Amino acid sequence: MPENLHKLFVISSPSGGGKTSLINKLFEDSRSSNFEKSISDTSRQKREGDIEGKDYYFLSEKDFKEKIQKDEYVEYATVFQNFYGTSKEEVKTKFKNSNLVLELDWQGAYSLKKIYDDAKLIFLVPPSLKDLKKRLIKRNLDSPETIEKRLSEAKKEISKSERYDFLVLNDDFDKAFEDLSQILFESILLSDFNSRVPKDLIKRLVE
């Protein structure tokens, strides 16, 4: 394989955990003009406000298992009985020739770390659980009982979250977008981040 001086980066935070909009205003900077999102399919119905190809490639469930059995996929996953995945042309096209940001849950991030080994992994970390669950209660798409799933299932992937290469807490939409910015656009290395992510907070929030 040639070598590919773009870097790979990936995104994660549980559901409500900010990572759209701040990936949204990560490419809305000047500085990512050598960047490109990937774009993943899912078999989940359209909700409101949703763009083909710029939010999500949508599939039926017959399509998306027929290009699971054709081997297409860098990765997949099923999350509240909807298909997600990264189609392996999809990286493949856009990784070529730019820097390549993915927004993906713990088990994407993982199989795609099995892949290329020099991707970034970033985890967004809520402030706390009752954070989260006002954020799910405000974008109003859950009905109550769908939110409490959702916020048992944000321990086990903030639980994840230790093998990442850098916690952004997202407490502070200016300041979580600043820390992305130094991770992407500085390309800051690990030893340099202060991450604010107090040490005993990822404990807290799974216990």
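So that the term is clear: the rigid core is the largest set of C-alpha atoms that superpose within 1.5 Å between two forms. If you're wondering where the values come from, they're calculated on a predicted model, not measured in any experiment. Residue numbers count along the first chain shown, from 1. First, how it differs from the form predicted in complex with ligand 5GP.
- Relative to the superposed rigid core, S187 undergoes a CA displacement smaller than 2 Å between the two forms.
- Positional change of K25 between the two forms stays under 2 Å at the C-alpha, relative to the superposed core.
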The other form holds:
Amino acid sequence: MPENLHKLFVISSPSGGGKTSLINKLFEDSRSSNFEKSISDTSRQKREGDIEGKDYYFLSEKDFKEKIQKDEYVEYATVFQNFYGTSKEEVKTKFKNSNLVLELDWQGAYSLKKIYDDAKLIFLVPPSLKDLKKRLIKRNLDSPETIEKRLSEAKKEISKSERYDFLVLNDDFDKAFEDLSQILFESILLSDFNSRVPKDLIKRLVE
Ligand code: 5GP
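Switch from the form predicted on its own to the form predicted in complex with ligand 5GP and give that structure.
Everything in the complex follows now, all chains and molecules, and the chain you saw is the first one.
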């Protein structure tokens, strides 16, 4: 595992699972000052409200494939027929100076865990498929056929949550936010206790 005192958190949920609003709220919190969010590359079309460099770096499929050829991704995956990937440059720059939050699907989460075995994988679990469907309809981005496709993908995604470190029930926004902030902010505080102990202190004390 690459040597780094910072922590890496991957957050996943089925689409419509509400992770974007939760992550935005985490970054409004004053405790997030030593956290950065990894911005992925994607070949998907920009949606209304998407901001280049904030939500994603939007690339053509040709440019994305070129970056794959040049081995410029830590991980990449195809989700709903579009490419999504975390560039090595993005992780290198941000993870050196901060704790890093990545919003990835299960394929990306599993890949990251292989590279950084210390990464904490967090899965936001919807209370029911009915609730998920309601959210997908409410966000008004997809046709009824796409919603059905997203729901069947959601089942597959949820079945992958068994290898995650933390499951957060997303039945209530404030409660889910509390759970998430405990995982992110308090586990950092706890690990700070350890990092204040000089590496050779134990050895010196027992000599
Ligand atoms: P959306 O297009 O709705 O923003 O995202 C679709 C899915 O792609 C979500 O599950 C999101 O977490 C996932 N995703 C976003 N960026 C990446 C990435 O860099 N790598 C992987 N593996 N998945 C990603």
